[in-house]
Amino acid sequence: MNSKNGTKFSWEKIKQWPLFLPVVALILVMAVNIIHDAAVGTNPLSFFMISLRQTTTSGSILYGRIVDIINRGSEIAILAIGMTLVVSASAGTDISVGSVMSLCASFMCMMLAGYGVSSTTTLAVPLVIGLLAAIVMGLVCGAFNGTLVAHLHIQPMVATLILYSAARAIGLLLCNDLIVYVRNPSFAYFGAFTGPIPTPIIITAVCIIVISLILKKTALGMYIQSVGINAKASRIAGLNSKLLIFLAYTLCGLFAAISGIVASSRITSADSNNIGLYLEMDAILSVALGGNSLGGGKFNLAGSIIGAYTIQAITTTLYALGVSTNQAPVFKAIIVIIIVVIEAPPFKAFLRRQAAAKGVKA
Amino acid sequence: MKKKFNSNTVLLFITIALFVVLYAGGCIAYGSKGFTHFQTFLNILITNAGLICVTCGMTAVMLTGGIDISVGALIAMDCMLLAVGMSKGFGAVPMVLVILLIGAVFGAFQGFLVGYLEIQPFIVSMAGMFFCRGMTAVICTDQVSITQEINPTFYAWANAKVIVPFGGYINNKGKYMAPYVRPGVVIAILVLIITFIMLRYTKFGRSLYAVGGSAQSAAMMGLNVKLIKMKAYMLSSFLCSIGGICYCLNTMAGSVSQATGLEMDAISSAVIGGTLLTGGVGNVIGSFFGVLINGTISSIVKTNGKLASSWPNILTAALLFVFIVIQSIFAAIRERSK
């Protein structure tokens, strides 16, 4: 490698950068937007425009496509934090997060509205109790998954498959098969605006800052990575592997609950069938897109979060290009396949062999 | 080695016993509503014919230690293709052949990515799922029905009755009601038997177990691990396409939201049937009883009529929980006895 010329060497170095993949993907999405805007004759830079708009309901708010992407991407980004930890610690994915989101939202709305009530404007219990209920539910679900994975040594996918199919159904049962509407401004706040900034963005930012501080200031991040790389060696080195894996799943449940609160507050209701639908896939995708190995071990939280927003940007761009909600997955699938093929070690080895063969010929 | 074999047989026995207990419970509780009739059992088979084919394929993939979550979406795409193709005037037989070909090609592509490029099966089949689900919407966003006018042949297949020569009963008007199944069930049973024989007695079937047990040892034994993995995914998607045809014979329609969550039903059936996601352990007979258990639960809830529609999901999940806990206890015992 070192014998190559200078430019090649720096290119190799850039490719080694952990955020290389998600950033390139994000830049590509932006480029598509600019080209599309130029092609249809609007200002090519309208993608990046942020303006203040007056609305009748929330006063002046930030407006623009980037704001929209960051706002709509909040749920995925919050889920991606928990998913990153789970993937790192247990080399498996938590496929229950979407269902758990739905369950937490249903439980919260059921508490706020009272059992069997389908629509209300006044809260049956203080808002704080509803929020706590959602968070406790998330923690319980996470702890359930964590126990199965850490203590009973069940493969993460099977363990979380239980809640994947049950949580949404339990949520429906709690809501009496109804869509529970809680049309109360104090509840709607979490999906609305704080001053000019959408509240979900603030919630996401707080989540990211808190978890980064915890990972930076304590050794938790390093411990989780070490368990992911080799659980047995970590245990021999004195780490409580079981507890750490359990903790990762519980945290994932907590973030699913927060994400559920945001999603449900956005639509001021608990739509058990639709909240968080397929979001577990998006969350797993963000982790993979962020350059994290799904085989566990080292993780990069920033990558996952950029990955999450990239996915939201892709979705928003597809809608802007006129692709319908149902058709969008085709493009997502193609993007995923391209990314994972580029990242696959055998493919890289193949490219290297090709390059070497060319070198011999020259 | 002997010990390992035993605990797996015990698991299979528990699965079958559980099915018998569930079904007997249903007979006792809802005997007056016709649950004891042989036809109720056949109806479970009719409703789940597609799922049986899919679960056979899923078991083969899970034996290699992989997973294929694209099956539900692939079925939706198959049904949509059948419905749209036939309403455009294509015959039933060519459409069925096209569906089978698409299944094999799609499976080969997934298998190539998993086997040769060593990408995680979950990610590959997740992309496959997105692709098929999206393609269904690209083909047509509306619900398309197959009626008698559109394709008489397919309609005749769907409504053909295969009379079972035993187990009939005399109804309250004094008429003999012969129990029957649909052609889909015959296809599903054939698929089940062929898969069973293939997994147990052919070289390919045994190599699936070898790869799942330990890919490294299999490679050292001289097996082409990459090719075997690729074939497993091909088999899964191919059987899934057969399942899609059975499914379409039941629903006679194509729509975007069809068969959502079917992949999880297939996986949970296989797991309840004793197949381990780590690979190397399992057989299709267990998976078949897994499907029957799922079907019995939904049938009981449907016969009751008063229970909320979410109960089958919760009960299946509870069963899944019980089974994986039992499996993990067996695994722990095995570990200790080593």
Second form
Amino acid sequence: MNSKNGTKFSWEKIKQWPLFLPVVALILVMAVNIIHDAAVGTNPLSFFMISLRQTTTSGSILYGRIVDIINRGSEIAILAIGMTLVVSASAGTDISVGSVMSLCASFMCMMLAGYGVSSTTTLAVPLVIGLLAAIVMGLVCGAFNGTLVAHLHIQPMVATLILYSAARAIGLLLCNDLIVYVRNPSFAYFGAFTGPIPTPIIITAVCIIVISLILKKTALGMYIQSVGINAKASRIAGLNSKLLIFLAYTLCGLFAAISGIVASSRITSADSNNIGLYLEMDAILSVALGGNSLGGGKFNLAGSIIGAYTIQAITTTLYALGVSTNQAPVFKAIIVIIIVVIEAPPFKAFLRRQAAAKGVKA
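Could I have the structure of this protein in the form predicted alone, to go alongside the form predicted in complex with the partner chain above?
Chain alone follows, minus partners and molecules.
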């Protein structure tokens, strides 16, 4: 009897763990990969294997499917940081992050190559100027969205729809309707390798560590959550809710810029039409999959990061299963529906009623 009650208590405690949903989702994706590898006659443990491979351009580098997932998921993870803050503070999503990524990358490459230049190996301005240009552009875009939401009280999805539609077009104008190639080793570094480790992984780790320290060592995280739970009550308590929402969107723009730098550095170019395409959906899904409520309030940054890499693992798995690039968003949409249903209060209430009914019968 005691053993049964103890087991039940432990299971209930596990289910209430904030990272329960993202960890279970990640385990399920790994299981699908293991089953697929076994079915095609590949070593089932190949998904977890990491090795050092010698290359002609980068020397010895880490190689493996997990490394590839963490590397390729860097942009989503960086975007998920900003999206988590936006969702928590405003109970809304920033659907412009993918387009802002593209705009920041285009502005940076235009600065580095020079206006009207389609391809170059030499930089027109120092690299740091190009990087700062991208970051400033991201901050401006974030501040624009933040002003519309915080000060003009426009619904977040409607407010960010403006840059979702316009940012890529602005990027094309900056690049004179060209794909600007910057084939310079110093620029390519941000999408290449630092020793054997992919540089995007290091950049993502730095972003996560810095924002985590800020949220933990200051009251910013608590203030953002308070505003998201009840903006009016927070204002009465002395918090500047408008400033906090504005700051959340500005930070989201900053992380979109950093993600754009990584994405453009990978391909050493600014492809305005394709950089960040559909990544706003992945970022939102990462937050939801991370166990965070899209209704704002309390958030778990670790959950969003796990969710981001889970999304990338799902994408990689879909491609491995033969799903085309055009079909992959359909499967992601199905996952969104499932998560929304699981997180819906009526569904949770239904599960509680079922659990209570089973307890009465027992």
